[in-house]
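What follows is one chain in structure tokens, specifically the form predicted on its own.
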Amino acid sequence: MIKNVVVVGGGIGGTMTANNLVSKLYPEVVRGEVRVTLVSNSPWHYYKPAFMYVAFGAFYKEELRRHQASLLRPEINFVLDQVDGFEFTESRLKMSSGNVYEYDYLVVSTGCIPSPERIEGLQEGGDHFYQHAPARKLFEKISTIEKGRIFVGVTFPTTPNVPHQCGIAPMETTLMLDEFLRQRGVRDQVEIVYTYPTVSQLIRNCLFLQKDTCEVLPSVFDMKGIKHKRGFTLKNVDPDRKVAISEEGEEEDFDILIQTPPIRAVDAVIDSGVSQAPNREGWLPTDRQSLQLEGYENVFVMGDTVDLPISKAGGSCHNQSPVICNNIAGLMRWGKTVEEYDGKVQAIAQMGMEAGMPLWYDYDVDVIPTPATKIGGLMRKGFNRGVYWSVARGLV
């Protein structure tokens, strides 16, 4: 009987994993013993990390998308539909179309949703760059401000040990903002303040989640005249007064508030009843080595949907994907998982408009900062302009 492997989610994690599964299981696929299906609710695949650049006028929307089907190997069955219900016990998916799909193995790569409405006043008074329309709105503001105060803040999930989306992005954006305003000739008239919250998952009261980086960051900001403060956890925003109010009892005024918004899983994941995350955030309980959904041997979770203490970013997916593919192949061929994920993440941090800093870390080793260089910036540009699409196709 044919084995059905279904990947849900057309982002970078789901797309590369569907392609990698066909490569890994190619003998079974060509013999008709395995069918790989990708389910996405959009015909388009967006390079979402580049929305950060949209906030600085660097990309048009059309540059950042491809037809989802064009990124998939021809052996993949592409389904344009939305999952309304995950029935993990029955190994079944209920779809918006009314269709029902049964699976032998499932990969959940449904990402997360920026949800500024979860903080009172933030949607009305704040800005972010994690989606295209908000990023464009932010660009209009930073490209016209002549003087004032730009306040940058970070919001963590309430789930212990779960980081916010793309952990390095607020720092990257702050450094890019400094250079962008210098290029406009208004930096001396605009105060930039970078803040970091006091949250239970931080073992250090600093400006970043990882030790070596948080020790270097203050001096980097000081050299550029960027003010910074620790222990500012956003509670609510007063849009009329343009004031950010913290859990610690402080008030900070702003002309532009750039705030990493709260995030949550998609509705179908939250409504599955499996998540143990508080505040209906919806992160799925995931085995940190095998990446299996706890209690379900045939279900794997990756990317932003996991409850692991690892970055919710494409650099995580790139390392999780081969582990999942090898483990599905191991279960099919040998009846057991065969590989463990070590928490590895790699990326190139944008340290200003042109410079870049390669970085990597895992469960046990923090990021080790290296000097930002123009070569690093060229590497990031190369990834943005072409390598990303090869990664999605499972070629890199």
Ligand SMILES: Cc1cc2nc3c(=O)[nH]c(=O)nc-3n(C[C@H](O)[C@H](O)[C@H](O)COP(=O)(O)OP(=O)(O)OC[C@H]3O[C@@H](n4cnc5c(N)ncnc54)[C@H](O)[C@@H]3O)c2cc1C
Contents of the next structure:
Amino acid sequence: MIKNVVVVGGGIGGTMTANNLVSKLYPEVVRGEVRVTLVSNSPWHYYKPAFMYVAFGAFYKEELRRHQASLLRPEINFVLDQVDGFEFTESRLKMSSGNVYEYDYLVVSTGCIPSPERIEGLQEGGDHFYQHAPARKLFEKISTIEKGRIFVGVTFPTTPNVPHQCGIAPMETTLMLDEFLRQRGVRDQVEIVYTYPTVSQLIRNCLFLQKDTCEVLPSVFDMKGIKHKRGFTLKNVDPDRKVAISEEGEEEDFDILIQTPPIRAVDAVIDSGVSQAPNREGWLPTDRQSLQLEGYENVFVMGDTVDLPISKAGGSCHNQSPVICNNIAGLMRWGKTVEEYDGKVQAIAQMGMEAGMPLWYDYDVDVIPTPATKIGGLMRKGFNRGVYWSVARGLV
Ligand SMILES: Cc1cc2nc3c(=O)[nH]c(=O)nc-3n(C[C@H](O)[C@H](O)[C@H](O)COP(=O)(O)OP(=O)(O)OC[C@H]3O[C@@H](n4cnc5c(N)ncnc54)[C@H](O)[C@@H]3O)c2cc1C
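The block above covers the form predicted on its own; next, return the form predicted in complex with the named molecule.
Entire complex below, previous chain first.
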């Protein structure tokens, strides 16, 4: 009987994994023994990191997205539909269309949802760059501000040891903001204050997520006159007074509040009832080595949906995808998983508009900062403008 491997989510994790699965299982696919299906609720695939650049007036919408089907190998069965019910015990998916799909193996890569409405007043009073429309709105503000105070804050999930999306993005955008305002000639009249919450989930109370980076990067901020402080955990926002209020009892005024919003898993994942995460955040309990959903041998989880203490980043998906493909092939061919994820993530941090800093880390070794250089910036531009699409296609 044909084995059905279903991948849910047409973001970076799901797209590269569907493509990689066909490569890995090619003999079985051409013999008609395995069918790989990708289910996604959007006909478009967005290069999400580009939203960060949208906030600075770069990247038109057509540049940062592709038709989902155009990124998939021809052997993949692409289904445009939404999973409303994950029935893990029955190995079954219930769809918005009313269809029901059964699977032998499942990969869940449904990402996370920015949810500013989870903090009182933030939706009305704050801005962010984690989705396209809010990033455009932020661009309108920072491209017209002449003087005042831009207050930057970071919100972590309440689930212990689960980070916010893309650990380095708030720092990257703060450096870009500094340069953008300099180019506009208004930097001297605009104060930038970067803050970090008291409980930064990864135990180390750092400004920039990990120990080594937090020792180096504040001096970069100092050189640019960016003020910074720890211990500001946003509790609520008073949009009328333009004041951010912290759990620690402080009030900070702002003209623009750029706040990394709370995040959560998508509704269907939360409603599956499998997650034990507090505050209905919905992160799926994931085996940190095999990437299997705890208690379900035939289900794998990746990307932003996991409950692991590892960056919610495309650079994580890039290393998780081969592990999942090898483990599905292992289960199919030999009845056991064969590879372990070591927590590896790699990225090139955007350090201002032109420079880039390659970095990598895993479960055991923190980020080791490297010099920010123009070469690093070229690598990042190359990734933004082209290499990303090859990664999604499973070619790089
Ligand atoms: C502003 C910004 C900057 C970033 N910068 C970087 C960076 O520099 N480097 C880096 O590595 N990462 C970065 N990231 C993070 C990176 O984009 C995410 O970690 C990555 O997209 C996660 O991939 P994913 O497959 O888990 O989820 P996503 O890419 O979010 O994809 C989820 C997919 O699932 C689909 N879906 C959701 N629910 C359902 C459902 N019920 N049924 C069917 N389909 C569904 C969605 O339509 C979507 O296609 C950044 C993110 C943002 C927003």
